[in-house]
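One chain comes next, on its own, written as structure tokens: the form predicted alone.
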Amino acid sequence: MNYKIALIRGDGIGPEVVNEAVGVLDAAAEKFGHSIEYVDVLLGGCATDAVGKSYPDGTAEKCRACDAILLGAVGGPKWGPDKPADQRPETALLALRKDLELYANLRPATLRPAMADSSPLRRETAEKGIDLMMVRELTGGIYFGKRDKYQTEDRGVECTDLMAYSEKEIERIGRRAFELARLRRGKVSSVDKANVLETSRLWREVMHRLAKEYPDVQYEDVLVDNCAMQIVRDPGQFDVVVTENMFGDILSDEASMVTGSIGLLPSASIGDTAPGLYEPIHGSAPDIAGQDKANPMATILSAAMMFRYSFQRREEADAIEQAVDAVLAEGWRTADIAKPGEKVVGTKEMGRLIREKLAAL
């Protein structure tokens, strides 16, 4: 197979972790008989510096011409909230997701075997295992609703942010969750606030309709506040967790922390036709950029997700994940996840070790 991948190297440590992920992609391609073409795409703070705006003209079109997109990280204090919107990296990322209709954010929270002691949860809870997939609706809800700011006569300035969802938006993200559950352990937990919010009542109504189409998948409704508690109390009870944009933003970060480190967690943003966008969940970490300290494993595991969900190549995805686990099992760590006595290596060496394990499988 021949694949064309757009590379958004981004800001801070982004170029460093993308370089190591590309090395692993090339190693997987060689091992399994594929060829890969890469197309560099400028986006983020680096684009602001180069052309004056974080989302250059033609960016979406360049990405659409590829089979998948790999993103390192964007952002940093240099392009903070005092900058105009068209110069802020986060604005560019939201625009790209919107333009490509990448409505489903897949955030796996997996406690890798060698990292069991790093979970902040009690040992007896962590030992049950954590392997959940957070499915967050990504292009609707309060983040994309109408905003208003106005002066009142007696309360000072008042602001509003509209949370809006349509049946279509809920159905497509819900269907994605049920299809993923069929590939995993067959359970969907739908998170809402139906006891308070009208949008959540519609969400629940649509999800109940979908559940009837998937009688082979176990289904449950979970209120968002209860879900937040359950992720800490017993995350092993969850398989696929699907929810709206803002709830998903909060819960996916909580779920990531119970695994012990954001440096090991990948993500994907996918739609129905456009190429999927794959990225680590961590930020651009400008304080360590260029120092060979960044952990590339989340980006490498994002490349594994690319094989799994965009290319439908499960064997390649499994091999990359096994290579990462093998390196961790031997005690190799980057500084962000290391404990006293463990073997600490830099970004490039960690990439080399994973490529070596991948080739040996």
Given for the second form:
Amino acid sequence: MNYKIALIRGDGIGPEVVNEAVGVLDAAAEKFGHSIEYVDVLLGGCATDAVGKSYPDGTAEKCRACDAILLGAVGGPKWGPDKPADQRPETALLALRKDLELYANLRPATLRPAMADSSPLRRETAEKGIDLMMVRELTGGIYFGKRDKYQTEDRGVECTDLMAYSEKEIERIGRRAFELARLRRGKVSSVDKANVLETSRLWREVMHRLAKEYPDVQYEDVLVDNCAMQIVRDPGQFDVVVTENMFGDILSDEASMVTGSIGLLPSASIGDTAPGLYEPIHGSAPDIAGQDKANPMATILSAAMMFRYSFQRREEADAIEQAVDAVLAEGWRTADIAKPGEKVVGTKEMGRLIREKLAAL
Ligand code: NAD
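Next up, the form predicted together with nicotinamide-adenine-dinucleotide, please; the one we just looked at was the form predicted alone.
Next comes the full complex, this chain leading.
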């Protein structure tokens, strides 16, 4: 197959980790007989520096012309909150996700076998394994609702943020979750606050309707506060966890932490028609940028997700993940995940080791 991939290298360690992921994509293409064409897309602080805006005109169109998008990370102190909105890197990311209607955020929280010791959870809990997929609604809810700030007569300033969800929005993310569960261990946990929120009661109603359409998938409702507890008590019970935007924002970070390292966690944002966006969950790490210290594994594993979810190529995705696991099992580490006495390598060497393993599989 021929694939066309948009590369958003971004800021800080973004270009370094994308370089290694491209190396692994090329190695996978060679191994499995594909060809890949890359299109560089400027977005983030580097775009502000080059053309005065973090989200240059035509960015969405350039991305739409590709089969998938790989992003390193954007942001940094140089383009802080004092800058006008159109020069801030975060604005660009939100705009791209919105323009491409990437409404489903997939964040696997996987405790890789060789990293079992890194989990902050008790050994007997971690040993049961963690392999959950957080599916977060990304374009609705309170982050996109109407906001207000006004002066009251007797209570000082008051603010409101509106949380709104439609049946259509809930149904499309719900379907994603059920379809994903079919590709995994066949269980969906839907997280809401239906004992308090009207949006959650609608969420639950729609999910129950969908559950009837997927009788082969085991379904449960979980209240968000209970879910937060269960993720640290027994994360192994979860397969696919689906939830609205703000709950998902918080729970996905919690789920990431129990796996022990942000340098290892990939993510995907997908919609119905536009190309999916694949990126590590970490930021641009300005503190280590340009020093060959960044862990490229999260971006490499994002490339594996690209093969699995955008290209429907499971074999390639499995091979990349196996190569990463094999390198970890041999004890190779970047500084962020190394314990005293372990073999520490830089970004480039880690990329090379993974490519070498992939070729040899
Ligand atoms: P961060 O994830 O960039 O860094 C947090 C800590 O983790 C730092 O100590 C960093 O050195 C370390 N770290 C992160 N990724 C690493 C990797 N791959 N290898 C080794 N160590 C790694 O988070 P932050 O410091 O809060 O944010 C820095 C900048 O990144 C900010 O401008 C923020 O807005 C931006 N950001 C961007 C994205 C994105 O592009 N999607 C996401 C989060 C933060």
